[in-house]
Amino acid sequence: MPKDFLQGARDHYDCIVIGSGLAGLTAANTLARTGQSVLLLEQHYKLGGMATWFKRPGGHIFDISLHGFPVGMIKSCRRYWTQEIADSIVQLKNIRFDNPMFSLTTTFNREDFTRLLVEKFQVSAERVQAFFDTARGMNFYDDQSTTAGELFERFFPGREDIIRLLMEPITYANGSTLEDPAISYGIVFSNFMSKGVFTFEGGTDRLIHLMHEELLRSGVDVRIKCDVQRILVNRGRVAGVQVNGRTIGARAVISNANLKSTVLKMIGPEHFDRSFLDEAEAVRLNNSSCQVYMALRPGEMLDESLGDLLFSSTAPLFRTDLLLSRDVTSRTYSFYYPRTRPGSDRCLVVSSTNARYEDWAGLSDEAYEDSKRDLVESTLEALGRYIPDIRQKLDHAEASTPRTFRHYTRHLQGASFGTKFEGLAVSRALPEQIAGLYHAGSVGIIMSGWLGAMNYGVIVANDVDSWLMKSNRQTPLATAT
């Protein structure tokens, strides 16, 4: 008889959170701390969403997305999680660039970038300061018509090399392109420029384990392998969910699923105004990515002069279409040393490239497996430029693609970064359409990586708590309309 993963779950909660990405986890924990009863439902067998890991024979543990985030994670983790989590966040001090235009190493903060732009790229200090001040002053309510490309042309006209230095890491971090709104670039860039790039010491498995423990201490009812089929609505108000064939009522629901899946599938078009529905349908999905995960044999060490992050490219210029092409010319390498996972004698390398879902979706099973093997081989060949004996040191290698992300996360088209900027307005407007319904997921600039995910979860949790305090305590039995 199959296991009942909802055994012991109540029939009604103050709030149900669908999905355990960092936004969903943080929203659930924040709400539970206020005294609300919270049920967290995750369709996978592990928590974390994209912030997760997998194991392979030989003791290898790979992080899916643990490659770097801004210093603000320390404050957010201390405030909304635990001091132990905050204390485990450490800086990555050696960020490298290597491409036909330049090769350099940086601590990736404003002070060092100013030095590089003035000394290496021969830009006046006044212009550099004006650019940084403009980027830092951007907020969500600024003009959205100015593109990132136009921002660069204003301050650094004709400087393709500077565009590459300033844009390539942010494209890697959140999928931004030169055609996207300048604010989707400027806010994220300024977050990193504050203090540099940080990571979680001990790996994602330790992070999610600590978060799970804290959720339980806060009183969250955490359930895995619980696939929500439907968000229920009754007379314009959220009523609960259908999950694993069971109906569970709730006064509020937060979806941490893909925004378009939430609106068009889990709820359904019939519950929304036509104008809102048009806006939701017009939201563009962000791009996906491919990774190659490489583990060295136990005891085989990497020279730490390789850096922590390496933005490597053979393309003559920075172009979005080149970054997304199946003919890979640009790779971002994340190097994991034993200090990244204390007590380990393992070194790992993860190569990441942006990708289009449609380039992988239509392949036959045989062609798909061949393409993954080719991706591994071409990556090893490219990495050999930096680690000549990589094949001799290697113990395990495998690839993931947009199809992999689509399978495990249920993200439409395997979108690694959710939706483009216009998704933010649709996400925020959900409770205006259906009372008690909220979304906290990958939408636009405030969802750029781990810090954005966590902070958006807090924002939405506070909205829900305020609404619950004001709303009528009596909620109709969860019934679909």
The other form holds:
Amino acid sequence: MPKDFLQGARDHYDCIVIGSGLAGLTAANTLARTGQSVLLLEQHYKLGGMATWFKRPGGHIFDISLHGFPVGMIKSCRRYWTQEIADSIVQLKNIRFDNPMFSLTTTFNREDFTRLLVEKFQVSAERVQAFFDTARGMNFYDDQSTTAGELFERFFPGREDIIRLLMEPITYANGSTLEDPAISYGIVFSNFMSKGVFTFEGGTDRLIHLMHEELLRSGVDVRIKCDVQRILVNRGRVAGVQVNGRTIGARAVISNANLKSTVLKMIGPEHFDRSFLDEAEAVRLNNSSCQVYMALRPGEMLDESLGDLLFSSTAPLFRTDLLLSRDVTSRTYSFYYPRTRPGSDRCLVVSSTNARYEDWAGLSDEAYEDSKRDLVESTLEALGRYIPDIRQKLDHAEASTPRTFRHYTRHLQGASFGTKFEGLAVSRALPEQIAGLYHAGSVGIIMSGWLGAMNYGVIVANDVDSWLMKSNRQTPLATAT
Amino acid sequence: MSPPEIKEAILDILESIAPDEDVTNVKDDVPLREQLELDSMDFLDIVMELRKRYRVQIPEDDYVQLATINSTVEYLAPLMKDLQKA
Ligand SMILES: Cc1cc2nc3c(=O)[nH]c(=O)nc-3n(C[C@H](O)[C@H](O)[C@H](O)COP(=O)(O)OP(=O)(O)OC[C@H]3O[C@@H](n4cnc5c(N)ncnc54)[C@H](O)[C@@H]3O)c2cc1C
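Show the form predicted in complex with its partner chain, please, the one above being the form predicted on its own.
Next comes the full complex, this chain leading.
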């Protein structure tokens, strides 16, 4: 008999959370701490969603999405997780750019960007300050018609090199383009590019392990290998979920799965207004990624002057559409030294590029394997520019593609960064369509990335807690028991 | 709870939210944002703590009432008057 991953699970919870990405994990923990009973269901055998890692023979551990996050993670981890987790967050101080327009190293904070823009790019300090203040001052209520491209044109007319410096990292971090609203750029920029880039000491495996322990302490019922088939709705109210052949009831459900698959597949169009459905269908997904993972032989060291994060490109100009092309000219390298996992003797490199699902989806198995081999080869080739003897030092290399991301996270088209801007409004409007049903996960660029996903989990947990308290008062049955 | 007790309760929550700041010197009539480094997540945390500790519900439209200590106490007084001090 197959193992029953729901053994001992109750028939009813206050809230069921579908998916254990950082938004789902944080929502589950926050709600359980307020005293609600919470069931967390994850289809994969590991928690974490895209905050994940994998191991290979020889003791290599690769992180998938641990390139860097903003300083705000420290506060959020302390508040919504534990002091121990917050204390493991450390700064990455060497962020490099290398492209035909400029080569430089920065600590990636406001002071250093100001210094570079004034000294290297010859912009006046007043202009730089005005740009930073404008980006920082942007919020949700601002007009959404101005694009990021227009914002740059206003402050740095004709300066493609400056656009590249200020935009390339954000494009890599969340797939946004010059055509996206300036406000989503502004909000991400002021979070991300004003106080440095940070990482988690001990790696993603340690983070997720610590989170798992904390979830159990908070009383969350955590279940892996539980693929939710349907979210059940009864007279406009959420009733529970169908999972692994069982029906489990809940007064509230939070889906951390992809927004579009939540609405269109797990619930089904018949439960929504036509206009809401139109909006949900029109939500654009963000692009996906390709990565190449390279592990050096035990004890082989990399020179730390390579930096922690390197935005490298051979394209003469910065064009967001070029970044998605399979004819790769731009790569972001994360260099991991033994200090990433204190006590280890390993150096690793992960190369990431943005990619389109369509370019990989249709390939035959054979063509797919060939393309992956090509990707590894061309990446080693490109990396040779920075580490000439990379092939001699190498112990293991392999690639992932949009198909890999799609397989492991069930995101439509393997989307790495959730949805475009319009996804946020659809995500927020879900409970107006079906009482007790919520979505928390990467949407709208602002709410994506490790920090965005975590904070969105908290925002939604607050809504759910509030709603559970209200609906408790309204149902006499619940108060009688 | 009386207004002074409510004020004490708020300061207690602020202290847990901003452990690095000295909340005893916070002025009652100056916006909290100008005295402490608070962002929108911090205000959300205040709302969550009030619900957890005292079961008071603050709708999103009313978050603006939490601008200063005085305005917060004034807003919460009718909602918390029947509660016993925790
Ligand atoms: C290659 C790459 C690099 C990245 N680098 C960074 C970085 O350096 N810094 C940063 O801040 N961010 C980075 N990100 C983005 C960041 O990882 C994500 O934004 C964030 O982890 C997303 O969290 P989430 O909560 O939205 O959900 P996800 O991580 O997408 O998790 C959703 C979860 O739901 C589960 N699920 C889906 N359907 C079901 C179902 N029916 N039943 C049960 N479970 C289900 C999935 O298995 C998954 O575990 C990167 C992303 C990628 C792909």
